[in-house]
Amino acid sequence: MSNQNNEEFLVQVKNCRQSYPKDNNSDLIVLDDVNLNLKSGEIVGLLGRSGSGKSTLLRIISGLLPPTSGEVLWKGKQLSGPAPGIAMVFQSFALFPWLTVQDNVQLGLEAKGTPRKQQEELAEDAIDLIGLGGYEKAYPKELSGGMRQRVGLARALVVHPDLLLMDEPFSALDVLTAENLRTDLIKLWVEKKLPVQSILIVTHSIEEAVLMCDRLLIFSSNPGKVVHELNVTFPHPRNREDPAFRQLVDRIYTLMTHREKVPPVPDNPASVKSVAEGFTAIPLLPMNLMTGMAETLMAAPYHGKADLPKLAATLQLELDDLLPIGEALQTLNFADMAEGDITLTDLGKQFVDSEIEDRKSIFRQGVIKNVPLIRAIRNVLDERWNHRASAERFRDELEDTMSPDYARQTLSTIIGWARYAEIFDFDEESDQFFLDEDDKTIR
């Protein structure tokens, strides 16, 4: 991509970073050396997890953000302010509930300053484009998600943007909803009839990117960088059952479900200088989900191993539902994630087949041994002499690596881990960790 002249590409994203800062005067990184390449004629999906920074780079793109360092090109110019060929699907459809669906499309053309008779017959032309003929009229409280996600659709369309950005449309549909709309866009694009030159789509379903997409941008977390680039070069319509399509999404789970080894927690307390330094990023998960996705795999048909793509269209879970699971049993060492399969280990297995109690003992074991975090608090209630400890400390450093919100849900998963197998407690009044009598003699 590098050796093609400026001029062909849309949008080029130079060494873009993005942080916010914090009341420690330390700076909180979302975007870190993020670089790509767009130009005209293709499909261009971003996968990655929650939190990667995918959002945040499609507001950058359009002009919405200013990036923190790096630059932004659009048609070879740098970008300072929202660019007037750029437009944007949301999430949340973000109509006016007052305005019909014929002004809630012409909103942009106003903006331009588009002379009224031609908001409208653009209008209309966008409406028809996506198959709402006739509902010009009616207000988004009279039409279903689908329809009024199609109606974000052709406010965006109206305009005819050379650059579309989507940020998970899909995602607030119901499965036949999504995939009809989806299978429209396609058509439509394929048929040259979407008056635009581009697409960049966030989107957490692999199976969605591969269906869609020409290229593949895969993101990782903490701080979100372009790890991955694929093609796709399936003509469409695509079929999912083909091999080579499997395949693919195989592989894509392979790429994002690879971590890195991480160091075993030191026996002796005082090697590690603090919690932010000793801790590894946990899955927010509550117990039962890891219980039950342990039950599940161990049960037929998977006898303690199954394919991630297969496993996640029976359990209808997307990306962002199911490998936080995968990862939590891997972390403790109940499963292990590779080559796009998910197998439970030997103790994953003992876990399972295991009495509630033993199943606490197990489990114990595996979060003191596993989860720094959960090892350092129990280390500090032992020095105590009152056995009890501020959870402010912690959650001040964990606010060293991670923003407010993830440090508090990261200190309430731990506070329901360590419940569950009876290694600490929480006082949520004096905000206080502590042991009572039982646990004072778990080691």
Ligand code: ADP
Contents of the next structure:
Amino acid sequence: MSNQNNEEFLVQVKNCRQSYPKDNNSDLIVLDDVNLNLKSGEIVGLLGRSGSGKSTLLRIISGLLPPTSGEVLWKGKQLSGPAPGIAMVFQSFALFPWLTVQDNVQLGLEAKGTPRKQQEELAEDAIDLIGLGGYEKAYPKELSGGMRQRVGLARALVVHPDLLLMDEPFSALDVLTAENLRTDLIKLWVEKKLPVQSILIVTHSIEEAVLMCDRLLIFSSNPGKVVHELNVTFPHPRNREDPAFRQLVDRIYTLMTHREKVPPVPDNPASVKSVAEGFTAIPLLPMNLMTGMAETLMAAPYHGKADLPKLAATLQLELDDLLPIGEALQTLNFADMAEGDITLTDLGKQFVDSEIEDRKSIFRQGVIKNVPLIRAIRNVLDERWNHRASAERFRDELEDTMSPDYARQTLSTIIGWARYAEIFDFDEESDQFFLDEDDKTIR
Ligand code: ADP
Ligand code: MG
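Having seen the form predicted alone, the form predicted in complex with the ligand:
To see the whole picture, the full complex is given below, headed by that same chain.
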């Protein structure tokens, strides 16, 4: 019985883990115990934040990257290199500028050793299918961005792959062009004109995922892992304005904005001197973005509460831009995110309504309480006779839990916050944190 079931699956990803060595003998875990199955006849969306490991997982499924552990079965057999039935479409298509559309598409067939004549026919079919008929002899530079994406799509389709992997294929296009290409692709899929059996599309756009997919896998970050699975049963063509559609989008926003756990304030905050003691990743955001968002939320038409998808659309922000800002406000208890809405708390409203000095004071209390890293640095500075401390040690500690690059960005972010709140300052030259006269008087 289970054997029969297994044969239905095109792809089975089993307990896949991917990690990269870091310099200090520890590993950066990008994917942790990922499990997923793909069947023939479905479009599956992989939805996750930027850096969550989506592209890494696609490369593993395509056979380009062997997982650190775990396995991928392709039609029931272990995958051990690029499989002929799998084609991949990337965010930006690597078209060869000196080749015509026809030759760029035919390239997909070179590797297969298809006879020349047949190559030409297949390429013409793929070009027609994707709406580029008449442009066979054109060169990439003569085409718009949207048309170039179509060439990339035709190149993937020309081999009639069983599985089409798409890595954020529309995210480099303007809104209208992306919508057209998406609509055309879904129409071809519904009419069963696409020469593929299954599509796995990676995206960070919730709306795109709900517009296109039969099934959604929601990915967590740090490390990447499938944490939710949803079926989307609306018939095509789907209507974004349909209340059920909106409701599902809101629900996914909720699933993707779960509150980061903030460690409780220890009984004796002054005792915290180590970053590792209760460190949580902070959104890497400059102050003015957080203040700006709080002010926007407070003003008309929101008056303290906004629907996240609508806010994203109005501000022309991507989910990846909007969510970290919401999370930062949430970390400080300035806002709450739930049910696809973001709502300013009383403290958040008070912050917006205050003059600069009071704002600083509210912000200072918020970060001291909720950002353990800032608390730890301040505690160390209070204890030193000269109120100075090298940043090196904190950077090292951070690097135990994150990449050196992320550690550096984290430090520069908290320096911005701490300067604004007059908690401590930083001297680039000596690479030291220090308290200036104003900082010292404030606790
Ligand atoms: P996504 O596609 O979801 O944005 P990626 O799969 O591109 O995420 O990357 C996930 C994480 O893995 C990132 O933190 C990235 O820096 C890291 N990463 C990817 N490839 C490598 C590599 N070859 N060496 C080290 N780290 C890597
Ligand atoms: Mg990616």
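Just so we're clear, the structure is a prediction, and the values are computed from it rather than from any experiment. In this text, rigid core is short for the largest set of C-alphas that superpose within 1.5 Å between two forms. Residue numbers count along the first chain shown, from 1.
Chemist: Against the rigid core, is the Cα displacement of Met293 between the two forms at least 2 Å?
Modeler: Shift of 2 Å or more: no.
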